[in-house]
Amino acid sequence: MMIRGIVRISIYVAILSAILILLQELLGTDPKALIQTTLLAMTPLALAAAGEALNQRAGMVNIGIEGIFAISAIAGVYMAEVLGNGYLGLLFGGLVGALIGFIMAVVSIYGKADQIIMGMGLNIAAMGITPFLLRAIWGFPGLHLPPKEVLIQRLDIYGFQISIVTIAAIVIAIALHIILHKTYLGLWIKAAGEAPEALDAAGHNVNMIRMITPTIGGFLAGLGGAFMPLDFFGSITKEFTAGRGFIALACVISSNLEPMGSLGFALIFGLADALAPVIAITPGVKESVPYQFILALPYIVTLAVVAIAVKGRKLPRALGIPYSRE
């Protein structure tokens, strides 16, 4: 299973490399800069998707990633400025995401709340909370630029810049894949989503597992949310998430709930995100194609990939269904 996942990722990388070479010839772009932007755009998607893949394997679903991105980003930037350390801001953003995931798990497990509706409610609430907090904390409802000293410094490898968070996202996806398919914990997680009554009969606490996975998923989504203003963008606006939470969900579904597979799809969407502004300013294109249509490229790619990849996908039998011992 691990070898198959590595082969799949290698195929994605090979395809993306071929695309980059072709684009260099057609558009005259710098492939190094495009790869750097692709990896940055991939990172929050990969983090959130890997956590949500684990979460859905356990029978829980959280479509509120968009909301977690927004709230944890503000929390992360605020704490980074208070403590004067971007890494502590990242950690705090992750903890805020974990808290949100934990609360949603408790309400859904013990309050029998509909998980889809909760996620939708979180996304809608975040739309209002984000501009409110921007104004309440920094006095501007639309934009805030964190001080440069709290931004995450990227690693420079022979002129190629890569974020340490990007490396962590790749390692986390691999680690979760190993946990899911090579350990007893992974077996229990999959059983919680596929046959919770059998897991309960074997003496394991289904609800405990179903509380742990949304907390982990929330932490990784919160980490991705804080990463965007503290590294990727270097700023925070009221609409900075731009649907990336839903793209992360598309990575999860397209990969058939596989953490390493979701990493590959995050690469594809990251490339589409990086390409959009490059194509938009290409001579011959910018005069004939509306700018707004080009910027919609990541979302068009998302719809196309999901429409193709979702065929034949099998979700856990007990996904989204609260478990009650009979």
Contents of the next structure:
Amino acid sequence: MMIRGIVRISIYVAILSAILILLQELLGTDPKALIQTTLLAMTPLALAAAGEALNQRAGMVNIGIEGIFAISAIAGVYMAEVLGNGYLGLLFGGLVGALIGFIMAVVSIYGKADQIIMGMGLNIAAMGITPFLLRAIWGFPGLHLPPKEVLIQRLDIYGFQISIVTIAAIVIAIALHIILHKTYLGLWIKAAGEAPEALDAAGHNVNMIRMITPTIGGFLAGLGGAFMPLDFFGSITKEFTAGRGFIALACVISSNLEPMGSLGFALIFGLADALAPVIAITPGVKESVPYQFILALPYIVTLAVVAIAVKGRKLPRALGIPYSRE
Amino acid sequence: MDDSGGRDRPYISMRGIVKIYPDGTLALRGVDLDIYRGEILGLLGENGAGKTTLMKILSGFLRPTRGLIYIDGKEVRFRDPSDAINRGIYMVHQHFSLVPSFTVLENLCLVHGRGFLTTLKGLDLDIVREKAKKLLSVLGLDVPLDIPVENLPVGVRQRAEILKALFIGANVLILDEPTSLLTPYEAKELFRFIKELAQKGAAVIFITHRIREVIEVTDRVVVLRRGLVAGEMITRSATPEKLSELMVGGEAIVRREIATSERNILAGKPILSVRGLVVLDDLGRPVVKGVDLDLFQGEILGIAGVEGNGQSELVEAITGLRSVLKGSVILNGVDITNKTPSYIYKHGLIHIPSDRDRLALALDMKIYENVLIGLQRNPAYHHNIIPRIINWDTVKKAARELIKRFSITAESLDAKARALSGGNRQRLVIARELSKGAKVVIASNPTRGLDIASTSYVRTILRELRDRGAGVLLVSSDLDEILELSDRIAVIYDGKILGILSREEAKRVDIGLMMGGVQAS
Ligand SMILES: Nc1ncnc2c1ncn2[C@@H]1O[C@H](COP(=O)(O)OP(=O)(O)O)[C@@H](O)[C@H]1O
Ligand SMILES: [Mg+2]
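Structure of the form predicted in complex with its partner chain, given the form predicted on its own:
The next block holds the full complex; its first chain is the one shown before.
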């Protein structure tokens, strides 16, 4: 599994490099800048997708990542400013996400609520809450710029800028891969998704597992959400998430619920995200194609990739089905 | 077996157990049960008597609505199966509790590592494999450890379950209808094995509705009827008649009817003829290895054999659900080899599948909608003005008739098929299939899981079909059923027909031996 994952990642990297070389020829863009932006755009997707892949393996579904992104971002920036520390802001964003994930899990397990509807509800609620909080906290409904001091400093490796959170996202995806495929917890998670009654009969607590994974998934989504204003954009706007929560879900399903695969797809979508503005302002393209169309590129790529990748995917048998003994 | 020792005090006592399911079903109405160390306790009762429910309570799966459990005189409360497992109580469920996509080894890991401290520990695959191999050689069992459970035949899955129970060192082993999938030979092995276990001091609770097995293997038997203890006996002093009476209450039912021996099998050509059939399983291994069969009009040809010897693949190949690698299937003169199920059905073959909930019914659709399955292209059910549009009134009328004719107990036509009990589901399937009016019927385990009334009803229908001249291919892992119904009996073992016996020459022992792979002399 590990080796297959590495091979897969290498293939993505190879394809990516080819595209980059091609782009440099065609558009004359600086490949370094493009890679830097790609990795930044990849990070929130990878964090959320790796966590959600783990979560769906346990038979749970959280389609409210978009909502968690928005709420955690505001919470993260707020706490970063209060404490004057961007890292604490990131952590707080993660904790808020974890709390949301946990509450949704409890409501779905013990209240037998439909997880899809709950996730939708969260997304819609977040759409309303974001401008409200922006105005309530910072007095501007449109845009807020956190002070420079609380923004996360990028690492500089021989002139190549990379965020520590990006490195963390890669490490986390690998760690979740190992947990899922090599440890007892992973075995329990997969059993919870495939045959919860068998997990129960073996003397394990199905609902405990099914509360742990949404909490982990929520934490990672929250981290990704807080990362966007505190690192990626350096600002927070009204609709800054721009459907990235849904793109993260596309990573999950395209990867066949594999954390490492999710990372790979996040890379592809990250590239599309980074590329869109570059193409839009390229001379020749700028005049002939409306820029709105180019900016839709990430979403079109998502649609295309999901359409191709989703074929023959085998989802866990008990996905989205609450477990009860009687 | 010495059952005088250690009898003074029960190891486990259940007192006044009442269980009401959330939907209001009163499954147990105050049951007392004692279990002693070193005994094999038979728990006998009809379908729905509450045997499974009672044992799910003892194994921590269900909490009793009322009542107490004592171990060694001390009260215990099981909140989860893990509490029971920690006390050495393990239940092998009738429908198994293995993760289908996991290998047997991974399933064993599921019981090997438990508790918070193992959470992030790497899987101990090597340790588990060693321990499993040791257990297997001690028990003389054969279970492949590295094949996903879903690819194993049902009989092997059961062995994997028992392996799992012993893997955790259970000293109270509950087996829920364990023999339903075994050959007589395998059942004997199981009996020998649980007797050994009991001699070593374990308590074995053996749930069954087969009186013969109770007499053969148990030391003591408790009979449940409608959620109450109907009686308790030391097996030595029990007779089949007495047990049967306790089980069904009052009048004992005569279960065996001798199959009509003199069947005038129409001379001439067989109505279904299978030649040199080779079929692969899901993993691409040949599991049907050259089968020849002839089915004549007016006969029931029984195929006896232990689950997993190729019979399900054989049936799937004949009915068009699985492709044929080599050989041919001729139905009434028409070559139906590798044809689609709808083509085959059009040429007069119907299939009553073993897995009716998956293959024969759409459980979440309404009863009358289920009546239409397979008949949706039949113009009789279409609108008479607009072609190809289904006329639901006609369908409902047909459904109503079938329900009446086959005595199906259903709340309404609009109820989901899921709401029907097992017996009524099977009646619905049979009713629908027979309404297609075919000349060849393939019935796979047609009475599995049904209550006595439905079982005898289904068997009567199969006999009637035969009497009216249809050819019935009966595939069943229940030898009693085969013996009761068949005019000829073919025994399948390891993908081949070991022999075909006529009803007269068929002796239970011989068939049992052949099912275990021993050619009768
Ligand atoms: N999950 C359930 N919900 C509601 N009723 C049930 C459930 N399981 C079993 N029952 C009912 O409880 C009674 C006892 O069932 P069971 O213990 O399975 O009997 P047995 O094992 O003796 O066949 C039956 O009437 C059955 O329909
Ligand atoms: Mg039962």
